[in-house]
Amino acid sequence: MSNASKPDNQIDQLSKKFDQFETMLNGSKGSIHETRKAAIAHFLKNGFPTSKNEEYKYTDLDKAVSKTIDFSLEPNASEFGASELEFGKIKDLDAYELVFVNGQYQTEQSSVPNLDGVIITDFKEALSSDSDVIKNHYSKYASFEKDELVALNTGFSINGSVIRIKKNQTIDKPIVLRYINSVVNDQTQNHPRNLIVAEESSSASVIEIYGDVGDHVSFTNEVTEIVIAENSQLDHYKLQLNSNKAFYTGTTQVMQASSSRFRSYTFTVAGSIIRNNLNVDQDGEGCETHMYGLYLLNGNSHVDNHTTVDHKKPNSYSNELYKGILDDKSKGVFNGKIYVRPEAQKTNAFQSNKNILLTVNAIVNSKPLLEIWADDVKCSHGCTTGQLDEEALFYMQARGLSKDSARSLLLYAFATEVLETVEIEPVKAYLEKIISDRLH
């Protein structure tokens, strides 16, 4: 339904902002601008998703955003101090890094390699050079016609990163994309756009980190498109270290070719409303996909994880494990879909969502789904939601542990199943400390 009739609301603000955005481009609109205009037209017609949309049944973004976000404000990266730029930096991690403040690329704080086997640059620079990666892949996988949040991001896409791992190359260090919101003096909004292309027989790890410094509201609407060519491997981490006043919506769209492997890790520790869309198309034979998620919620945090794995060709494999620990009045949503197409014989696909509720006011809505059109497959899905095992608590207290220590130990053990899948040791240690501090 059109929102054009609503006076002086976020839709009007964003319409005016796009006009200003076009003026700011000042002739450097490039080959993708027609896509931008089509995308913003789609968004302005439909607006933010409401609970009437089945995919957003438990996350009414229109209602939440209309009460909170002022899109007429302009983000200001210059307000950030030097010490604040350390936010989200992982100790002892030797990595290539791109740093963004309020969506704007920070050249001096970034460390971009000059290597023959990889191209790492900010999105704006790739646009100005009319990069072939942009021409060949931008907006080819994350469809703005199917999701209004992707449409909004596509309309304003100018800041973010472009990563290309060339054929037969293995990148020796992780590539870190650190997005920091400066909300010390006022709220901010930004729309990061990432494009990651792993060419044939290449291998790399990419870590996206999102967080806030300050006490005001932030709105981040991110889209990442990932292309994994034949025989390539990509590990993708998303660390969400947002404040309890942060609104974050993100879509990661992955296209896998034959014999490729993709591993995804999503860790969420805070946020007012967090919406994660992770969609994987296995468009080749022998694909392998692993998806891990852990969310630790307290206060009034609301986290919604939507995942899709589409098995299109034979002999493919996917494994998905998402776990949640919810305290206070927090709310979690998990909606996982596995599709097995008629041609995808010999598919193995497994999905699991497990949750622990620490209070009677915490809520989880879990909906695992299988749709199978092939007959020679092995597939399973399931979800569990409950409280801590009282017998286990009693057993540990009987052996000298306090109730709080026993509780923390059981919760940490619950989270460890996901943590153990992390292979980059400094990242694992960083997450272990965050989780341990939270659980204590």
The other form holds:
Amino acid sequence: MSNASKPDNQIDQLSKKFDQFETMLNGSKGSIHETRKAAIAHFLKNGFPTSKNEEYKYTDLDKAVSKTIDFSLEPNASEFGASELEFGKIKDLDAYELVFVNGQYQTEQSSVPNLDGVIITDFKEALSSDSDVIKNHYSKYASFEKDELVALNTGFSINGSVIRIKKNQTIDKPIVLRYINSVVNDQTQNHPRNLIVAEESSSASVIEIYGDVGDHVSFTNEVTEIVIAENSQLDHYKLQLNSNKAFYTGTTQVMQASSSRFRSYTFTVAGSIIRNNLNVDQDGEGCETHMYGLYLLNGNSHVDNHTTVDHKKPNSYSNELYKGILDDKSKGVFNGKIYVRPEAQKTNAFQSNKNILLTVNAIVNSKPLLEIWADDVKCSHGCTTGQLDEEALFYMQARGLSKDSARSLLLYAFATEVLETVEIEPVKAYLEKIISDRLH
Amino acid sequence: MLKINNLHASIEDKQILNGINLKVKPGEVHAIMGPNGSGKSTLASVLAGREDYEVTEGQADFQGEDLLEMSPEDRARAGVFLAFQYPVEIPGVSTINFMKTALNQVREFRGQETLDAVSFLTFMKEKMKLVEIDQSLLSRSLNEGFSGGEKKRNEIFQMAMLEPKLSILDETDSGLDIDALKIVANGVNKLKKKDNATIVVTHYQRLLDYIVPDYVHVLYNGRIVKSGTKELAQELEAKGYDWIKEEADATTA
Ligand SMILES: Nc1ncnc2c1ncn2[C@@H]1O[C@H](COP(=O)(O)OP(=O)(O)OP(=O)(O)O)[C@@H](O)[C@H]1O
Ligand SMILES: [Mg+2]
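Alt. form predicted in complex with the partner chain, vs. the form predicted alone above:
Below, the chain from earlier opens the complete complex, with every other chain and molecule after it.
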């Protein structure tokens, strides 16, 4: 065996990739490049999180990635057809939309408004126009020192979106960010970066959609930073419509000011390994946070949802409901942290994680963690994991329903509790269809 | 219509039914009474097809078919209806939605046309009147948070919808106030036809004043130890079960 034939490991590949990235940027590195360099250095030093990292105990990304992802490959950047461009497009949804395939912004497919109240741009363009939003907010919330995946994303941040909702504005249509992986010919990797700023007393909905077209492996490592100023409301959706060969890691980092409301909706229907980090900082009084999640897994899918709500100031509220249906040999992880700081008196915080296991081989690890330093608070959490209710099945069969329809009716009913929280009708209808097809 | 012969059943190796014999003909009403734990609900469950129970001996024949061989749903479709003593709560499924799915599967099995949304609603309204049940109740999650009486009324509503041949009402009267009892009994009576039969499981004579039985049976230790006419129910109401237990224990001893 000669030394020359030994392939680079993932870290070497990414180190070389970063050099190429810098060459490619050439003269237009932009104001954020020092941050990128610091972030990539941090990543290259620490590598992908392993199961030794308490936060990644059940999801060893190092192991998963090293077996499957070749970071030396250059993803196909131009040869896509309608199947990629149309994937995940929601019927009847009137929206502003940015479309990306393999990380590349698709101008033709995107529809960006020319409005006074909101500025929606792709990240590259925002960088080249020296956007104030980037200057003031980029990498201020999602700390690359705390998480290697955030570091990796920050190092390569160039594709994605920058959204600014101006003061006192309510945006009339949802804003869709659609990230499609074209994996028809070979695997692909990308690092979407989104920055969403809702200024004082504004209101908007942002829907991120992720999907794969083709049979190869995809790797997506996304970071979204969200800033919600006083009296503002932001709804944030993640529809993960990936294939069962997708590796997806993502961090949504949210900063809430007083009297703001944030609602998060995470729907996952497949994926080889999916890891979602959702961290909400309530940095003001009277904040309201809702977090909803639904994961329907089969095959060998592994889906890990880590959420944190940090109550820092008084009179705030958070409510979390995550539900999962796990078939075959799929695995679910739920880790929900609630912090109530000493100052955060009169906090109400609720959390619930419920799972149905359809086989003896499906597993869930559910771990709530409440740390409460204030004394005048109301907090509760509960997690249940069980099989489908046999009593209910029999009751339904005894009224003439086939076992299969009884089963899908029960599962659908289980999912409904999360589904019905979706207020945008076409999105709800779209998800209902996917879910009911899956449960039959 | 129904012929039960020497039926034995057990659960988790505990023998509960010890040789039940019962014949029910079309048009008849049979009442089954008996002390707590004697096996009344077990008998009802075995007839409806609950898989937790193992039939260890005996047969049950329904309209010439081997009932025990049929799946629970096929029994329901063939015309067996069990009104549960403890109706199950099913969050997220409304009674209306549930009944729509159930009724159409039942109708398909019976070779009847399935109902579209409009005809279903018309049909449902008609049955609602029969048991005086409110539509708002039926739009809610099935039995979830229903009062005891509402649950029982919902059972009879479902029975009306599915138009069974053989109805088994397991303590449908318990938890009902006097007015509700009359309404439910009235509903059952209106649904009675020459070609269908009813088995009522009850502890109280008062229900049998409204739904008048042709036969009354006493179940004790998993056996029918005494059968008679409606006067037997009155006698039990007056004297309790001790005399029957003594008689039965004397013959088995
Ligand atoms: N899953 C089970 N495991 C063990 N024993 C059971 C089980 N289900 C029922 N039994 C027992 O079977 C016996 C008969 O129960 P059943 O419910 O049929 O009585 P019943 O006549 O309907 O009583 P009631 O008048 O109180 O409704 C009881 O002793 C009961 O405890
Ligand atoms: Mg009983």
